[in-house]
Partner chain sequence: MLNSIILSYITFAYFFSFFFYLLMMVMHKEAFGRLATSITLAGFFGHTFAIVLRWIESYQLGIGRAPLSNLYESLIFFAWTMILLYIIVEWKTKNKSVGAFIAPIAFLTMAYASFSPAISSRIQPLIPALKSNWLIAHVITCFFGYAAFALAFALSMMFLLKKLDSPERKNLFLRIIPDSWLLDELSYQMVVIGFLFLTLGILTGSVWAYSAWGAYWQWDPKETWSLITWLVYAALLHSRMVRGWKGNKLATLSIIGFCCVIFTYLGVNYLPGLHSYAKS
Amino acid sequence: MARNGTVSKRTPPFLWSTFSSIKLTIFLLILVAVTSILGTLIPQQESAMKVVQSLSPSLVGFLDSLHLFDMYHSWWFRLIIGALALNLIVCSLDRFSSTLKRFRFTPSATREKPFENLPSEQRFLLQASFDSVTNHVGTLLKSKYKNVKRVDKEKTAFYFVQKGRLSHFGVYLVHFSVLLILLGGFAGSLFGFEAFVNILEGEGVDTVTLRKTRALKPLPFSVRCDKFSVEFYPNGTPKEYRSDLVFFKDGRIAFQSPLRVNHPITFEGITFYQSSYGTLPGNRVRLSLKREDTGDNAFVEAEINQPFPLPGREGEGLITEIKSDFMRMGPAVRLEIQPVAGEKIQMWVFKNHSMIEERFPGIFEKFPKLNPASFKPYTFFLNGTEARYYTGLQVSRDPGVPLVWTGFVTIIVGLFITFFLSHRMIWIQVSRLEKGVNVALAGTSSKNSVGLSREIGRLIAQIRGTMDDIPSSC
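Form predicted in complex with its partner chain: structure of the chain on its own:
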């Protein structure tokens, strides 16, 4: 119904009445709540990938057909939210005209109905002249309320004041804010993007990976990470992650600033957040070479794909691959030896040589490819690989955010008005009697009747208090 609800002048009444029903609102609120629970029980998006493997294929197929692995972005969840939004709009429109009427309507000052069953303390006699009382009441009301209506009829002056008329609109402000926030979310999903990128220290990028599709997205500029650093507290928990970023536009430095967690950087409308970090092996390794015959040790610093001579000129060595974790046995490099004469020899050299030997005795002798002593007379050891930090950045653009922030502010204002302000109307009658001047106060309030009686109490005290000082001269 909601989808083909092209609003024509002849909207069938049942459609309007369905969506203007508060019962539907309560039903939809509960429905969103209940369906949301599903999404917190079933892992969503990326975390779903891990769980899927342990479930039966038919169950996975069933859950997937209901989009339950990404339910908050599924068509049916969006349909419920859409129905709620429509319900909100129709309900608000439906009730708006009567609210406007209540806002515009000014009741007559001579109304008697509010004075029915008046508590006795709200009616009292003053020993003063009629004019001094009306003067005083008039000034008092004028100092407290914007428009004071006065009607004189026979022996009575009728006053009417009101305040807080705008409080009738608080609830519309709340509903409008909810729509604004939903609209902001929608605008963000249409025109924004969420992506991530890992940048190696010292390197630059001009593309990022979109989270949803894993597609590469080019940036209209490039960004380089000059340095990544992580600080720790004495107990070992991380204190601060920091990437020194440089932004390049048309080949020139346009902006540079350190990026920290909770302190994002926005450049050309795209915002960068510090989100993770890691290390990758760099391009340089340190090897030590032990000669079996003489027992001499030699040290070599080698760079990947750059041949180096062996100390005794027996040939050339070449590092062709660097792994931070090879076959789950830690850092290793692939070393290629080209002897002066003869075939090339290849081997993997591990950093944790002695540890591996302990765990798998004889493994190096058994597999020549893993044996660092495959080229006589040397035994190769890997002393270390250069590690390079990379910084993991969240990169996103969300043009809906200003709408959402506006909605946040207005919803708070709206809730405050709705709950704590009320429309108060107060009638006062001042009548000339033989014994003196009779004053009566009555009021109504849209809510918070306690606040109204307090306000009337204050008025009574102020009218009586000052009048007692006036000498009764008539």
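With the form predicted in complex with its partner chain in hand, show me what the form predicted on its own looks like.
Here we give the lone chain, stripped of any partners or molecules.
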């Protein structure tokens, strides 16, 4: 600490030195890995309901207070990710100035140190004129490198070339990519949502139900399902189902497209997935009535809560409830009969009457409210109900997805630059001697010394191979 109270440049502040530590980076990465493993082993959000039911309320309350059932949206997981992001930023800034100096530094072309202890194969003598050798070396270097520096001193021409200086910044591109991915995760966690909605065929919605809180969330537009269709395999398993969706913005059709399984639709940053489907009973049913005394049959189309007369004027019938799957025995309606004289009679009329009677013999006689022949002389049969399909949609918004994809692309580029590119510097000395022209090549590389040796070997072969065809002259 300096006397005037300012921090000395040699001693960085405690927080800065802490967050610029590689040890902290390793610790945070291990912490993220451990929490991710826990998030995989412990069911999250809706998947945790089965586990919760088997645990005691006190244990569930404790685990829920730690947000272990939704850890990726917990404050402590965001704190870990934020610390990792800050660590990457500080590490990058702390080392950037030295990296920038290495990038800007251009060593002297007349430097002698690279030629110390030079292997003999990197020095050779040419029987040619000094000018022809220097011209050839200069032309060759200009064809391979952008900036060729030449310095002439007495009887020697010095050349210096370099390439791959940008490889110093490969690690920073990797850091930037990781920050983009983390930022994308933050954006999705803070500003995204996961929801669901069921839309009846022919109807529209402008709100969805959030999965986590079950609260309604308004959409910035409305969506309507014009048509729902489903195809089945011969065994009854759904083969394909699709929803024809229409999106409205400001009261006008803005977009329309069919939605199929594994083919989501994205509109204004909100993605819709085809998830499920089902049917809801409509308002109309078709009944058939059989008189036991005469054997006559009659057919009636009735609407819920709308009374209809019986064929023989014995009273009125009224459909009070319609079920698409009552008691897991298929479609059924609750029928009330108000006789001309007497008390009201209630019964359930099933569509799968024969199948139920085969599976449960005598069930209708034992339970009068399930007996469609409770009002004599009629036996009622349900021929069908008006059914309407609804489409079940998963709805999600994740504004961080573009950032995450950009991060994945840039991290590949950054890793390629970091591991496969290197900063190479090559010096060449061309000296005039009494016996000919001496050529020496030396170089350094930030990494991949084998690649540097091969590059120098190719330069030597090209210089010697071409100069052998030039007549010698002094």
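So that the term is clear: the rigid core is the largest set of C-alpha atoms that superpose within 1.5 Å between two forms. Predicted model only: the values in this text are computed from it and were never measured. Positions refer to the first chain, counted from 1.
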Using a rigid core superposition, assess whether residue 83 undergoes a CA shift of 2 Å or more between these two forms. no
After the core is matched up, is the C-alpha of residue 141 off by 2 Å or more between these two forms? no
For residue 103, decide whether the Cα shift between these two forms is 2 Å or greater, given a superposition on the rigid core. no
What is the magnitude, in angstrom, of the C-alpha shift at residue 222 between these two forms when the rigid core serves as the superposition reference? 3.3
Cα of residue 360: shift between these two forms in Å, core-fitted? 5.5
